[in-house]
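In the form predicted on its own, a lone chain appears below as structure tokens.
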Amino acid sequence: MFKDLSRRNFGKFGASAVGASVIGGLRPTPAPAAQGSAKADYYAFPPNFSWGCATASYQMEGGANEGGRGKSIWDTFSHTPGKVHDNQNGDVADDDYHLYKQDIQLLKDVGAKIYRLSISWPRIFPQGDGKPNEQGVAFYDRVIDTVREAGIDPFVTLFHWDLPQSLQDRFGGWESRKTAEAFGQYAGYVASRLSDRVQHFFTMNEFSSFIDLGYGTGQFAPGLKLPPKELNQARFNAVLAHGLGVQAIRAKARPGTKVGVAENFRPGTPVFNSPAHIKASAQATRILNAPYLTVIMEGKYPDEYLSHEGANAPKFTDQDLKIIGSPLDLVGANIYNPTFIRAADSPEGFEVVPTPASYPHMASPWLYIGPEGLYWAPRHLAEIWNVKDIYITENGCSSSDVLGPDGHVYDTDRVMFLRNYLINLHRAASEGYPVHGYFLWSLLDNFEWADGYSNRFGIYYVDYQTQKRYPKLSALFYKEVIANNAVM
């Protein structure tokens, strides 16, 4: 079988990949005219589906010290020894600061009709406040731009964890209220500058992410600590944060543009589907998510969540939560990990269930393999929160990726992971809840944080000394599902 995947019928997919020596693809499979319903070997999602992936600022652009740019915190954390893999740091990643136009076009030769692409807040206001850096501006506007050209609709988070070093210098970072201030006023400046061209705007991403693990247990930037109330008040100035920032793109922004976020809540996953451990998992994913998500989708936190903190939950006024209940017009779900939940005798109604060491992981030890979480995320959003517009704005795995002699990556394990996570969501899409995109995590290898470039995460292979992209195994299996709007 793999005789068939020869260079020349991997071809001409990715052609502009910058330096790429594998040039070519496979012609996507045409999909049966009945779009699935008399082939059983096709899940054929909705006409009007969108696909894409997604990207993130730190991790992938460079460029550190052009530009105008000020320093982040995770500037600080990677060339602090011994805080990142290999003590690597995001100083040029992928490079996209000078080859975003190339990246672009590999977006565009996948056939991704939206992207997901992440603002450097210091690269538009290097202090996190004040005067605004207008060679920042002008590279986004590039960016934008060429994304459009490329008959791609943008999709941009304002914030995806690399918060201005000033910020945390100045004012502990999001221990303090001022920065959540901040964030509203860059929050504000950036949908004036580019909602003419961007119609859809995610706040913050992932902020059981930054804070949990930047302000908790200090694996993450800024490398904190803090004891729980404190950590519980820094929860609170994040979901603050994310209310002003509705507040002033909706003040800022042109008519029309849609405001949203993008968490990597925990979908309760019944651990098999009898009535008591579906009701269980809906219960668990509102007390799981309290801090964060239930909060922003009640404007309120629930009794449970404040009973359990104690004398250590956060300080808060009703105007408070009405900011951060501010209506939303989509949320975006970044879903890896299952987290199974049963019916228990307990006042909560529900207990986790533990996961054993036999369980199936993928190259990251943390990545659980669990596709059903693709089906509960977007069910629980509907039922629960009533969410109209729905996005899974990261799904993807981490692999063992080795470029071979023949210039090709047969990640077939990636492709296993993304097609039974895909028909899981084709499962939610045809049930009828209200999901219309899915981003994949992610286009490039690049930048993963404390793991540096120890994990892949990309469909294209980046060779990092050359900066040379390479079309992986999934990229082809992606491409075919983008051009028949339907899992293989």
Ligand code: GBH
The other form holds:
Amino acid sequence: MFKDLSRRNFGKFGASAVGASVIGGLRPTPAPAAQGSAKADYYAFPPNFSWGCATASYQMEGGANEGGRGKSIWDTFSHTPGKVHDNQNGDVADDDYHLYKQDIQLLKDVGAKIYRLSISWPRIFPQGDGKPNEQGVAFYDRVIDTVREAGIDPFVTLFHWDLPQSLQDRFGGWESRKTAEAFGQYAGYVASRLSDRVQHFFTMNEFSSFIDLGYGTGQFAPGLKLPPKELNQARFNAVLAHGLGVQAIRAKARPGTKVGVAENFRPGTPVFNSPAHIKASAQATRILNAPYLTVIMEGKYPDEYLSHEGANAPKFTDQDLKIIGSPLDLVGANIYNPTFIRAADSPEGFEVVPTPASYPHMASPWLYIGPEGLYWAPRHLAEIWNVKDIYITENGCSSSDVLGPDGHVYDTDRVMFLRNYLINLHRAASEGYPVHGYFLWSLLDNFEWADGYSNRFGIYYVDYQTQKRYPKLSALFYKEVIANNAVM
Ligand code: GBH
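Same protein, different condition: the form predicted on its own was shown, now please give the form predicted in complex with the named molecule.
And the full complex, kicking off with our chain again.
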């Protein structure tokens, strides 16, 4: 059956079922709205909603030893036997360092209007601080110019986990305030070089991933297992770095440049939508995110966090809190798996509900399916912290993609995942929550950190032997969504 789906047949199938054949081929069909249909088989987004894809430097660039790039803690970690699936590393990854032009063309082919990419800190400052590397800046100049020539607006993340190894060696990385200060200088420098063409910067990607997994459980680089007190101080240094970065960007960037953070905060999803569970889910959102997003948004750690940590709580001054709480222009939310909350009689007023063994997940075992997260993230951000400009900075999933003999990948599970999450995002936008854009994770299959290349998150399949890219069914779906500004 599968082998009967020749390339030509796939085109036919695509034309009837999703309205587009191969990427770059047929034009997507107009949405039913445009045809005057009253059927609610599509979900139209507000005009001006922006659609795009997200990537990260270490996961896709490769070119690890080129252009004067310094080593990052992920180079060291991935080259340490036993740390990454099959001892794989990001030396080559998607080779986007050389193939960026064609990758940006793929973005253009799906109709993306925004692109979230990250800058490799050790390409700009090989030692983390000191003298900048012009070749590194020149690489990002080329990428950003190409993105803009394609009619796509670049959103830049300054730190997506590839910390310069030198900062780890000299200061202990995020264990030290010196790393936070170095980040501020790096952020200001990049803003001074790119803000003539980049209007949106995110300081950090996902504090808990690079701190809690990097310095707490040791699953991520640098692979440390710090005791609670030191871990809390590392968490603090990371949010301080964010605040110093915000201030440096404001000082060095063109006026009007917007600054935010891309955080996988945990929005509470009420177990069901009764008033009591909804209220508990908002309270949970503040408390569960205490060491990161809450202190950033409120300029103050919740008392519950400080008293819970007791003698292990971080040390800080009032001035530090002011820096950490620097006002933001936008907030980015990376949304994957749900955190279900119920109201409870506990002092905190909520409980996190454990995940049943039978709860469905995608190819990555942690990726439990929770489409409602794309509704609750914007709603909580708007209602709890009055955020006025919200982006979904990552959302997507792994699938056990197989490249068929016809050159196609039928990732119906990813399409199922995306459609259901996007319908919830549509609900948030329709109710007036100020969510203005969505970045699908990810454009390409890539180096999935400790999972190496074993989990694929792209809407384009990458054959790592040939570096050829193939659009998956999900790329056709996304192209249709973007063309119609509607979930189809
Ligand atoms: C994001 O993390 C990252 O920003 C991105 O780089 C990544 O590729 C993408 O999502 C997909 O994972 O192995 O059970 O210990 C999402 C948050 C935090 C989810 C770490 C996986 C490890 C779970 N991730 N977590 S486990």
